[in-house]
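Next up: just one chain, as structure tokens, the form predicted alone.
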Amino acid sequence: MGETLHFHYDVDGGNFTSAGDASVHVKRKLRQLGFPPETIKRVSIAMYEGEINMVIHAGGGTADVFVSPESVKIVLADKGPGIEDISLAMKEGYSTAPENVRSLGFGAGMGLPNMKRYTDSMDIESELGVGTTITMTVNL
């Protein structure tokens, strides 16, 4: 693979049942495609945490992933409420969801830690009442 792949999927906000589809293609992809094993787990894991993220706080957003052979980048996009506290947010256990979705076994407080956790690079862009960008990469 000489040149940069790009896939692009919408996530829908509030729908538990199909959050998790794009990262579900994306690992189907990167096996495909010959990635090691640890590399396809960091970048599942990463992604499915932000898809998370997205049905739960954003009302959905946009996955975007270029595969190269130095790197899988994902820049995950909302238009949601944005994050008032990017440091409190990145704090394990720290979490803003409802009642009603921790009830799901969803919220714990996990997600932009472990999107972090296992990537190379993670930067948050967030601006309250517009959205925010997350950009991950994970190097090879």
Given for the second form:
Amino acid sequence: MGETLHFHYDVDGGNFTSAGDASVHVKRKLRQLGFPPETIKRVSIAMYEGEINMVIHAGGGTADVFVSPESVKIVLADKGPGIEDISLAMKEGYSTAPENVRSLGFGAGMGLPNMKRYTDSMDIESELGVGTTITMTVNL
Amino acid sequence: MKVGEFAAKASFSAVSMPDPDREINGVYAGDLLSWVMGNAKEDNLWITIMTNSNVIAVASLVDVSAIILAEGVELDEKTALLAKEKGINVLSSEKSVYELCLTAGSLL
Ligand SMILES: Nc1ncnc2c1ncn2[C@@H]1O[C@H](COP(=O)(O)OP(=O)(O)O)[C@@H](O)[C@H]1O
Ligand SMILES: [Mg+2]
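Output block for the form predicted in complex with its partner chain, input the form predicted alone:
And the full complex, kicking off with our chain again.
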């Protein structure tokens, strides 16, 4: 595998059941490509948290994954409400998730912190009323 | 210990057991999915009372050896089928989370 592979996914906004399908698909692909289990876990969990966030907080979005021998880059983009205070949102335990989402086991306010923890770099660009784009990289 | 042997010794019923030979290397108990993803380890038993389909995705991403459903909670048919399809072992028990931790602690 010399060149970069690209996977594109549309993440459905209203659907908690299919949320995670893209991450599980990426996990399977990386396994087929022979990536180390620890790398696969970091990529797929970070992506799953981001995917879930787009479903809960932004009405869906897109996920693009770029796989090269050196790194895996994940770009999550949505046209949701945006994040007003990014450093507050990054705090462990901070969440604006509604009660119905909490009853599913989400909304612990640990999603963004997990994404940061499991990746080597994470960049959040967000504008109120326009949307949010999160770029994460896991190096090999 | 392997999941199949563990289930038999503890007399837990199997909701889904596509992979009884999975090795167990520890236990994690919790219901908040981000905490589970942040802290549970590969090959752990995961004890929970959550039953929605996202539990199967989380189990698959973390790569736990089995889910143990506590307090007699049940998966609906669709979710049980999903677990089998995704190769996720799911056991169930009437015991509380605390009692399950004790059982796992004494058997493992
Ligand atoms: N894509 C997004 N669009 C808008 N707001 C978001 C997005 N992702 C995260 N947030 C905000 O950041 C907060 C913290 O996110 P996170 O740590 O994943 O916790 P949780 O999803 O459990 O609430 C969310 O409650 C929400 O207010
Ligand atoms: Mg979240």
